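Here we start with a single chain on its own, the form predicted alone, put down as structure tokens.
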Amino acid sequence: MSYIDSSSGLLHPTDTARWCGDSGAYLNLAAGRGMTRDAINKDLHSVWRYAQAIDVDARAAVSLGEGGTPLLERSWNGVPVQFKLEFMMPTGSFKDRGMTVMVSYLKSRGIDHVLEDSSGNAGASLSAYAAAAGMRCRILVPETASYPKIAQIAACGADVVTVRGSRQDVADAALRMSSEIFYASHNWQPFFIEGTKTLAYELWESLGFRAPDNVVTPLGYGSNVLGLDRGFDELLRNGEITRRPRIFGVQAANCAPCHAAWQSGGETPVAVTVKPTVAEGIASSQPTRLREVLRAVRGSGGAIAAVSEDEIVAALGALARMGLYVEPTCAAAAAGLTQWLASGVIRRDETTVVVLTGSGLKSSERIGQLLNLQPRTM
């Protein structure tokens, strides 16, 4: 396995941990070897049951039991849908799937102090896995991040620093600080995607060793889109599936750079107006791997949608009334599904998976305000 500089194409060995190339460009990983069903370690109930496909030594894995999340069939607008409950991870979000692999890799390369910027979930995940690995950790968060997420990060022993401004301002501050501490950004370090690709393997196994027709996921920086693309590509190359699913990404209309680039038909950023959104986890105005995200979605035959704040809140309430208490960010995925069902892009006779990425317990105060929840008095 090698790092590939996205700008120059130069290869770098993964023996030494990097987060960017010599040019400052982000890095990708060379194509993975993948695995076949007979190599699944059925004694493990975490993402490491697919260790044969993960290019990190599983004997040194830093694991909190992540993975194995439920796949629940329910009806959405009268259509049967499979909901993947990624919010039932150890730290309450899908980020644990990538973090276990990234932290395991970094620890194996001698990294003992890490830096990350996050709207909340990635920071909470890294702080937990860094604690499990015995690493020091600093997390930069927007000053508007929800307090439960900040408390979760701090409780694991991380040094939490709030930054004024937008989500992008937080990322820029982390880049400036990266000369002091190893920048373990899940948006830059490609071993995070090596972990999120196990979502594809888990869906494949849960569905009887076949691929779904469609996977719908919230889209910010795109680690789930890229993980799904990488995982299903490996399964296809190993003859375990005969076709790849369509990948659908959903953005908040108030911050939708991927959607704007998608509509333009190109692979380069398009100027967008950014406004505050309840979907804070996908409020990323300058996604690092925009080109790869667009290629993954287009290559799968999928699409990218932008949903309004009202659509997100409506989907949030509908999910809660089904017993699925999630944060507004992942309700955006269900709102996007509503659009695609109405237009006929996704059909009722297809197997469709909606990825629910984060727990509502991290945003309860905000959810109460959005849904105008008031208890009755007696």
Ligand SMILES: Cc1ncc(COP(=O)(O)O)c(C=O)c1O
The other form holds:
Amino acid sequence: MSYIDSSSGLLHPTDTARWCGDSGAYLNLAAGRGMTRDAINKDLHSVWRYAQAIDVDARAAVSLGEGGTPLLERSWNGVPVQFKLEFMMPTGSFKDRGMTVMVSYLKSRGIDHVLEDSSGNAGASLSAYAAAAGMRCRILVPETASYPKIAQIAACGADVVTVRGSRQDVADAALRMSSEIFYASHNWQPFFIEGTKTLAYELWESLGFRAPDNVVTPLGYGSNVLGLDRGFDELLRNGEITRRPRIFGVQAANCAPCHAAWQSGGETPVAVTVKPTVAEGIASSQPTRLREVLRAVRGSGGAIAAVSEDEIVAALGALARMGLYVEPTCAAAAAGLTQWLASGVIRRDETTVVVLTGSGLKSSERIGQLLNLQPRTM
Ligand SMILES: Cc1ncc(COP(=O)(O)O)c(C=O)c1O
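Having seen the form predicted alone, can you show the form predicted in complex with this ligand?
Shown next: the complete complex, the earlier chain at its head.
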């Protein structure tokens, strides 16, 4: 397996860990070999169950038991929907799926000190996996990041630094430090997507070796969109499914670069005005792989939506009243589904999965304010 420079097409062996090409462009991996159902390692309940399809030596896996999350059928606006509870992961977000593979790879290449910028969840995940791997770790987060995420990062032993400004300012600060410490950004490192692709494998297995019709996921930098695209592509090439699902990404209207580019019909970034959003995990104004995200969504026949703050909060409350206590970021996905059901783009007779990516326990204070929750006093 080689890294492929996204700008020049040059190949670099993965024997040595890199985070970008010679000219600073991001790197991809070539299409994976994938696997068939008989190669599932049924003894394992983590993402390493699909080790045959993962291009990292599973014998050296740094695992905390991630993956194997529930797929729960419930009704949304009167329509049956499968909720994929990705917040039921060791660190409380879907990031662990990508992180176990990325950290296993980096460790196998001798990396012992990692740097990352994050809205909070990826930092919490990397700090946990770095701790499990015995690596040192520095995480930069926005100063507005939910405190439980910051505490989680620090508790795992990472050096956590809060940065004033936008999510992009945090990424820029990390880039400036990348000459000192290996930049293990999940938004740059393609081995993270090698891990998020196992979401496709897990859905396929849970649905009786079938692909769903639609998968709806919150969209920031796009690791779930790209992982789903990669995983279902491998399954198709291995003859395990006959067609890929439509992939739907949901952005907060207050920070919606992918949606703006989607609407322009092109593949290049268009200027967007960015405002604060309660969906902190998708407040990403310059997604690294924007072009690929657009291609993946278009190629699948899916779409990208932008939802307002009010729509996010309404979906957050509705999910919580169903017992699904998630963070505002992933409530955006359910809000997007509401739009597509109303417009008829997604139909009730289809199998639709909504990916719930992060636990509400990480944002309880904010959720309390957003939903105006007041305990009664006796
Ligand atoms: C809870 C949650 N959901 C979704 C996302 C978006 O993931 P991505 O940026 O890979 O699209 C994030 C990113 O931090 C997140 O924390």
